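This document opens with one chain alone, in structure tokens, the form predicted alone.
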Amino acid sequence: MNVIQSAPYSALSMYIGGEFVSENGRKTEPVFNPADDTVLGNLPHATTQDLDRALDAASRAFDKWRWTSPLERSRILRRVAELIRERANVIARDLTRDQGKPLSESVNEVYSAADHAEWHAEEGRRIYGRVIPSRSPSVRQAVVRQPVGVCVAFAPWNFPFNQTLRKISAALAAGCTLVIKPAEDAPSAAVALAKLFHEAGLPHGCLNIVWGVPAEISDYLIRSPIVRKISFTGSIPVGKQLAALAGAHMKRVTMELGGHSPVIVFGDADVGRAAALLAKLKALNAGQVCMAPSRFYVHKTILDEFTEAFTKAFSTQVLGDGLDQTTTMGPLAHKRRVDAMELLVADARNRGASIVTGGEKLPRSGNFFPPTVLFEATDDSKVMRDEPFGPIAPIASFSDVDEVVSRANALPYGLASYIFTRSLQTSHYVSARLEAGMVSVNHFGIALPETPLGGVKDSGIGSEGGSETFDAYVTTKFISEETA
């Protein structure tokens, strides 16, 4: 092993108007490296009272953020993204020791993250309002988008630095202030950001973040009556709790959730480099991306030929430890996860499907699990049926456009899928019929700052990124006044 040596893991703590809040007597849980299980900290747990005062923290300086201009905000958004690629190797270093991800993919993260703040930072300059031409001389109308309020949000672990600082960026760019629950599994990135934004220069209270039991925290700060609007990244069963308890109190959602993406590689599709691009999408993040390929239906004259080429590529992978330079595929981030693989492997194993590589765990500590191809896994198995979240690439045939097409699309999920052909026929037809907020056609296309990133049916409501990121932020006042 050739593991970077690096300083200590940061300590951890909340971050509450403006204050970092450390243990001094409250519960705490022991964070993990996922890659040999060994305790890298304590995180605190919120009180009821921390979340008080979190809350009224966000409501007393949304009073001011509101009003502040959209070029200050824009400013302190701009020097967060200085200062995330100024440090963007130490963030990334304990990104890898809670996570798990390979050095290399924790750096693009984080470098990718301070594109978006970026990005919010400009186009939170031009949320506009329009006139309306009235119908009298005397009248004057005015359409007008001002923030919803103090807004709570969950970010998720597998991208804990990127889908953190997306919420962020976005409720404070529309003028809204936030209480976020990160992810307690891979804390280190959150409080990273808090120390960012502190030292940015934000107003105190604009930003506080807290950790807990997931299920305590969420039910309290959703029922505030302080909270206007809920922004989640997660499963699909938790999202729609979250989204009827937030319906029950009239609060806005967005929802960006699981999804299961198919993948339709045509018969006159560029092999080599379809299989090549597919095993390198599947392996980032040890296949833990809501927007990994994860169902593989290839035209049956050339489904010997893409297998072949991707496992050759999927299975050159080298697990090990993420901060170990000749690592290209991390552990998994739970022993749960590495148990479901199992369980996936077996199911599709005993309705037909055989294994081309990999399928059972490896005999070491950590939470590895080998890349793996089934081979011809039916539709009915599991694996081609549950998000597998994972190292697992199903691979089944198909003939008929209109087939693969309404085999596509017959699970509840829409998130992202991928197509591969040479034909502009086959593409736009295609990506017209299939259900998913995103499609992707011969690349990797999406979740980039200035495009949407969401879904449809089961995997969300809403989008953050592009443009439509703010719409869930603002609320639309419409001015008639007369003048005369």
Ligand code: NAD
Second form
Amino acid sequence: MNVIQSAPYSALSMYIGGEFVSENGRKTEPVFNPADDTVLGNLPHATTQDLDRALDAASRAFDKWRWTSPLERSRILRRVAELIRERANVIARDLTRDQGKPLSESVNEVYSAADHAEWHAEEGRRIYGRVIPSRSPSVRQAVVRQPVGVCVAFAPWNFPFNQTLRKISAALAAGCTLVIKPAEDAPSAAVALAKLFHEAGLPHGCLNIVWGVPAEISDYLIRSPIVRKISFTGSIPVGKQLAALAGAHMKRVTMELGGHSPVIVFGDADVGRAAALLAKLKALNAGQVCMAPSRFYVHKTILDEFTEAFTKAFSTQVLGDGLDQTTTMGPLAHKRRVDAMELLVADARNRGASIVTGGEKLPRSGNFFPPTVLFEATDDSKVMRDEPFGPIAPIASFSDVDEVVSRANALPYGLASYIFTRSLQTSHYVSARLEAGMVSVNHFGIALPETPLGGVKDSGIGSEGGSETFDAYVTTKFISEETA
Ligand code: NAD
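Return one more block: the form predicted together with nicotinamide-adenine-dinucleotide, after the form predicted alone shown previously.
Then the entire complex follows, led off by the chain already shown.
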């Protein structure tokens, strides 16, 4: 066991009104290491009184934070970015322990979150209104954008540091305060963030972090009259439930939901380069990425060449504990994801696909499922219809551009999509027609702080990142002044 592995897992708590709130007789739930099923710590659940205190703290803090200058808000977010970079290794170590991804991926996630904090610090100073020329010289017509109020957010377990930080940064930079319930499965990231914001001098109550039974917490918080906006990243069924509840109370939503990203590899693509890049992307976080390439449509003229090159690159992953330096792919975050992988493989095989590599859970403790390639998966198989959210790559062939666009658009998902071609004409034609919030051509070019991330159709509403990030956190107010 090396020094990193032997260091203790950080203590878990909530963060309410500027105080770190630990167990103290509250109900708790165990947090597991998905690499070996050991218990890392116990997470306190919020009582109803805790939720009320968090809402009250956020509401009182909003009265001041909304009038705090964007420059001062920016200063705090910049300081958080500095602290993130200083503490990256310790944060990443705990992130690997409770989430499972290899340490190098956790370090990348943490550094990328620092970039997000910094970018929001800058962009938050540019939430401009406008002046509209009036019909009378004595009237001034102005449009101002004001923070929407207290927000609640629900962040997922697959990128628990980055996704939690994105939601916090967007809300705070816009002048809102928030109560956030990150994912209970991988909680160390959010606790680390609370400490960093606390140390950076964020006024108490601007950020509150609570844990509990997700459905109970979301139901209570969304119904609260204090709350004006909801942000959720997670699965489509849960997103629809939360959006419906928010709609019933006329509250804004940002929904970043699941995807089933089509990859279209045309006959003129650089096959070796596409296969190598896609194998790397597919292995990232063991495939538990909402924008992971997940349905592979390969032109029939290069089908065998692509399948061979992709399988060679994808199957060489070294599976293991993320803290082991030789590991390139960690376990799945939960046992339920392993069960889901087994069902998808069995269904695809029954419908005629062949298994090129992988396909069965590894016979060891922890939630390990190997890189799996399914050849000639049929369009009606579950794995081609339901987001796999795991290390499975189903490959199918196509022969015509309009046919493949129609197959890519046939599902209710619309998050990311990928095209590989050397033809500018094909790139323009297909990227204009894909029903997706993001299209990346010949590379992986999405999820940067300065670019919008979001989906269409069932994949969500609104964007996180890019200047669009603030749209859901501000209201538009029109002020018409007679000055004579
Ligand atoms: P799930 O539907 O059980 O849960 C998804 C997330 O939502 C979890 O973080 C969970 O804690 C939370 N959640 C569940 N019910 C909730 C409720 N009523 N109120 C508030 N939060 C609630 O699915 P899962 O097995 O945990 O994850 C797999 C699925 O989740 C995937 O199919 C994928 O679509 C989705 N997912 C998407 C993202 C993303 O980045 N868009 C991230 C994580 C998970």
